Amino acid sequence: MSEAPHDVLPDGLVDVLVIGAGPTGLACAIAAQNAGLRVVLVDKGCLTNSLFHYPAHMTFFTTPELLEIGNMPFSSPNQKPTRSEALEYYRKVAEHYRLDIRQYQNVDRIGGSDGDFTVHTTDQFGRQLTHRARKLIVSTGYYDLPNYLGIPGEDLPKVKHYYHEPHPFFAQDVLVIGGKNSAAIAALDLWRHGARVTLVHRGAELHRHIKYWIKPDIENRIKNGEITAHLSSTVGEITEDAVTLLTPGGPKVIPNQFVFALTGYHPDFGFIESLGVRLDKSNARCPICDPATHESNVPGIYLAGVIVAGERTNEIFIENGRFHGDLIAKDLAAKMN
């Protein structure tokens, strides 16, 4: 097993935090670990918190290898791993390096400047901490936030932003909101599990980008009957127990157990905003930083991952966000070791 460096200096102050301990947050400490650098992470949930939140029997879309970190092999016998897997391999690969992870603790403000940073934080429980490094990382991704429709009855406890499995939907009426691989993806499983399902998209067609071997499930499904599609449609309301659909048509009131709003997710841009990182409007709000070093404008504040993509959101993923560490640690250790 890896060595980790443990020094830290007497007034606890640390050489590296890193904000999210997401497969590129890991990433980032791992290059910053290997440079000889002190590094913490803290995360308000657990490892790689949005792999545990994706659909529990989700098949990445991508090859193992094209997931690993630290140059440590993703072994799995299939072509695309899933999501137990992945969570399994990004276990091992934090054990490996020994990094020293403090979970579930969430980032409230961040204090001092360059060189002697503060970061407080607030456990599980309600207890406030602190944490003190000289540069800090932010690699916080986007799928804590979702695009939130802003209809009435949006708030009703029915209504969901994430899929995670189909069995408590058995027998339901659902209608899944959205045209994208989230939302087929979870229109499919929820009717191949006895759920009756309505796909609503503002679209005129679903769009492009689903997965070639989903794009043609769904489609069928739907030329099939089996999935009710309302498309160039959007969603005017909903209740209790029912949903009303603005279609070409016109209104259309259909019964509704539970609502699955997949339509995407933003980064924490007020967040980013609060450490004083600008952010380009002019450019889909991406952070200003430097793209040879990701270092923001902000001195001693770098950022990694998807939130670097500002609004464009499928532009990086785990594929290449993996490498942004790498960038991060060569900059660090020219000026600071």
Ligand SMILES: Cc1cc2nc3c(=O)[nH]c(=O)nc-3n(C[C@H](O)[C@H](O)[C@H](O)COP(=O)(O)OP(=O)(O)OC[C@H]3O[C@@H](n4cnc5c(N)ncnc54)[C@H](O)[C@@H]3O)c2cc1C
Second form
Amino acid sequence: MSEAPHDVLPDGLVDVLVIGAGPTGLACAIAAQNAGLRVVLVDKGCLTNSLFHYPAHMTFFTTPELLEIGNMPFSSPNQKPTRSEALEYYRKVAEHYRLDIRQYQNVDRIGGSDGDFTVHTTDQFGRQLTHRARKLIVSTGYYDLPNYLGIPGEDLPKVKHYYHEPHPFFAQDVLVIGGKNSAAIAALDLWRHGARVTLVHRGAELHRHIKYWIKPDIENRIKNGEITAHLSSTVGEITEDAVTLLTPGGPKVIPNQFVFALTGYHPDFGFIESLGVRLDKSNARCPICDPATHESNVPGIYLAGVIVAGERTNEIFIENGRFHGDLIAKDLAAKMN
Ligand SMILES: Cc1cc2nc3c(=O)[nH]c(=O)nc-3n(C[C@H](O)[C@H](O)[C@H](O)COP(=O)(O)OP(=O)(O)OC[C@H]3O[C@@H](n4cnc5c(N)ncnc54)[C@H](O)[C@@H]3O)c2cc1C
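Moving from the form predicted on its own, what structure would you give for the form predicted in complex with the ligand?
Zooming out: every chain and molecule, the one shown earlier first.
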């Protein structure tokens, strides 16, 4: 077990506070700790909260070594690890590096400036807390905010933007909206567990980025009529018992009990801007940061992980976001030690 410098200065000031304990935030905290800095992480949910909320029986797209952080091997008997293996791996990493993680605290706002930031949080009981840090790393991901469709009925309780597991949808008419990996995987899983599945996608064909081992599976289910697909189609309205699809052949009303709108997610741009970080409106709302150090336009605030790519959430994954911590720690070490 390695030793971590967990002491906090008498005035409660730590060197670095990392907002978001996802894979990127953990990698950043480890790199900063290895540089001799005192680090605290804060997450609104549990450790790797986004991964925890992924489909219960999912398999990652990448091989285990590409998910590794902190030079700790991730071994799996599978070619591609499962969600529960990944959760266990990141728990072990957090334990090994004795990371100081304050779970179930939402970061609401930031005060102060470089050298002495105040981080205001609310815990699960609604209590207000504050932390002080010389530098901040923001790695808040994108999975908390779904891309809403803005259609009538989207606020009904039967409409879900996250897919967990198939059992509750046995023998139900389920509509899956979307044409990428998440929609294809959910449609297949639901169908394999006894749901009557309709897939609707605005494109003329399913997205070309669907993984090569998933694409033939979904295409064959559609070809065989096991999953009904409406391409070049959108959803006009959702009611308690039906959905109206706008298809090239005109509106179609079909019976429906549940809808999975799996149309992607986006970073909390409002939160990022509230820190004073500017967004590049001409470039997918990428937050302004120096690519060499990841320091934003606000001195002392660093950005890491998928948020760096703005709306292009398919550009930065665990695979590449895990290296942001090394760049940030190098800059922090040069400025703080
Ligand atoms: C189904 C699915 C499968 C995927 N498979 C792969 C794969 O095989 N390989 C791969 O490389 N990538 C994969 N990805 C993408 C990858 O999981 C994400 O890109 C990655 O999690 C981003 O890491 P992150 O640390 O930047 O963000 P996240 O993992 O989203 O972590 C952000 C953290 O910040 C916390 N947070 C947010 N706001 C606040 C706040 N205000 N206060 C406190 N805490 C906050 C969240 O609770 C969360 O824990 C997959 C994604 C999905 C949805």
